[in-house]
Amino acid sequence: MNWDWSAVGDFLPYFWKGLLVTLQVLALGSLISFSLGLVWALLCRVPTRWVQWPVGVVTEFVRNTPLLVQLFFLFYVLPEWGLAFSAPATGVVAIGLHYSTYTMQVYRAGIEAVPAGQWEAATALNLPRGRTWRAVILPQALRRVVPALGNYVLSMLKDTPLLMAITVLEMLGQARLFSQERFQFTEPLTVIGVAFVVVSYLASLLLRTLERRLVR
């Protein structure tokens, strides 16, 4: 087998398109998972079973269902109920929703790690409940959970190829399209593998930098 550098050059336009889609899905999916995960975590602390129980059922169901099944459900089943989204939007929502059930646990651990004295001090100062959360609890909790949230960003990145199943042409989808057109598989798939390693490494460096700045 001979390596064909011309095939690599021909594949680059496909690659850049796929990389852009992958990064867009990763950024928007991360935003949804981080935001929704915090909402789930706060709802779990509401002192009434009528809130905690439904939240627990929903998050357990989503967390224990394969992401691929959720992608198929959102893309193929929801349109039958009148809720149709584009393939990229479906992928973003599915990844964000799926991983929000994991980030929820991270937030819960971070909140529970805040010393009880912080709650007592806020109470002694007669701070309103909302301000206690915004000014005292969440800033401390969020600094503690950055490393764990970063791990889930990398997990989301590695799950983006699943979006190919609903016609989203991210990096692997573009490699498959190129391979079907040119009948060359080694070069595009190798480039994609290297790209995932590079993007994952750069993302981990950014997360470590953010973690160091937050710890200061």
Second form
Amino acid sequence: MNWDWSAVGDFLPYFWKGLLVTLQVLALGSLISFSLGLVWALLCRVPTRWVQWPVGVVTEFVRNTPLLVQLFFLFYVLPEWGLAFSAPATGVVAIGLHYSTYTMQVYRAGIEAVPAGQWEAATALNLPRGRTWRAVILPQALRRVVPALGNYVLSMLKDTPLLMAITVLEMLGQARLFSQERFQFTEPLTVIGVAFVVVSYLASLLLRTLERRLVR
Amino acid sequence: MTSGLWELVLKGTWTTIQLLVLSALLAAAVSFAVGIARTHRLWVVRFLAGLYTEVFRGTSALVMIFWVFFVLPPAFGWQLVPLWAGTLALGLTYGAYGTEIVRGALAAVDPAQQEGGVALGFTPGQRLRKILLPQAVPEMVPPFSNLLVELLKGTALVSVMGMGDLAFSGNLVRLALQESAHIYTYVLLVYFVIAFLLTRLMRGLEHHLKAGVR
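Write the structure block of the form predicted together with the partner chain for the protein whose form predicted on its own appears above.
Everything in the complex follows now, all chains and molecules, and the chain you saw is the first one.
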């Protein structure tokens, strides 16, 4: 086994570019999955089965099928239907959609964990429905679910390399390009492997402080 | 679609199932071995097991697959058959998630059960086999069921390395027909059906095991 430090040095400029793309995808994907997940969770509470059923079927299907195939689906099928997005945009949408079906369960559990007395108090105070949700239920539910959402940010980070399969040049994409040009696989692949451990460790520290400030 | 293309999809499905079974077995072995090691008396063993978990949970499964395919052969002179390389990468990564399940379930057993075992003069091995595991294993089944579905979805990653699994055969059919909506819908449906069957199977297993305890 021979390790070539100059290859690491040559790879670094590409690595930073890839890291930036990975972090952008992560930030946008989290944003989509957090907001869309909340929408799913609220739709599941609409008291007719005409809403509950379709939402349940769609989210169950998305959750139980591989993200990679969903990426291919969006990347190759949407243009056939006349909807062409750029590769990174498709990737962000696919990751956000896939993870929204996970965060939906998190929100659902958080909403169910709000004590029944809070609902009753809101009824007793004659609060309108929208106000009950916005001022009573959601602030309590959201605070509870921050740690669980944080875990999904971490697993989303580890799913961003899949975007390489639809030609997005994030960390793994850059590493593959570099190693195919130079025929040096060990260094770039090891560098990004270590980078994933470091980034996810830093992110977990960040999430823990956030958690401590929100959950008291 | 012609019958030849269907055959391709069928073969891909079979590869996916093979990969799923093999890597699930490896992941189960890893999660029990490392998960139990995390409750060991010696801190060195606990530390090493914890390090394994952190490293393999921290990296992406796809990066791990690349590493096994491209770095292992020149570095150690191991050229693995794609099926085994995929099994190794997936089994080690998802096994690391499994260690947390095993550790959590072992920690959740009432400490009095351990103490009862000590009082009755059981050896550590006997305590593990006869007291801890029979109570902990039924609790592990639901999280393992989730992990199994995650693993199924993870098997699609090997198609990036050109291994002929279900997702890969889907890509071949797309290239052959120049049309993607149908084939990807079928592929997604097949994955969904497998995942559905797996969760049913695990639910049955849970019932069976819980019936044994109480």
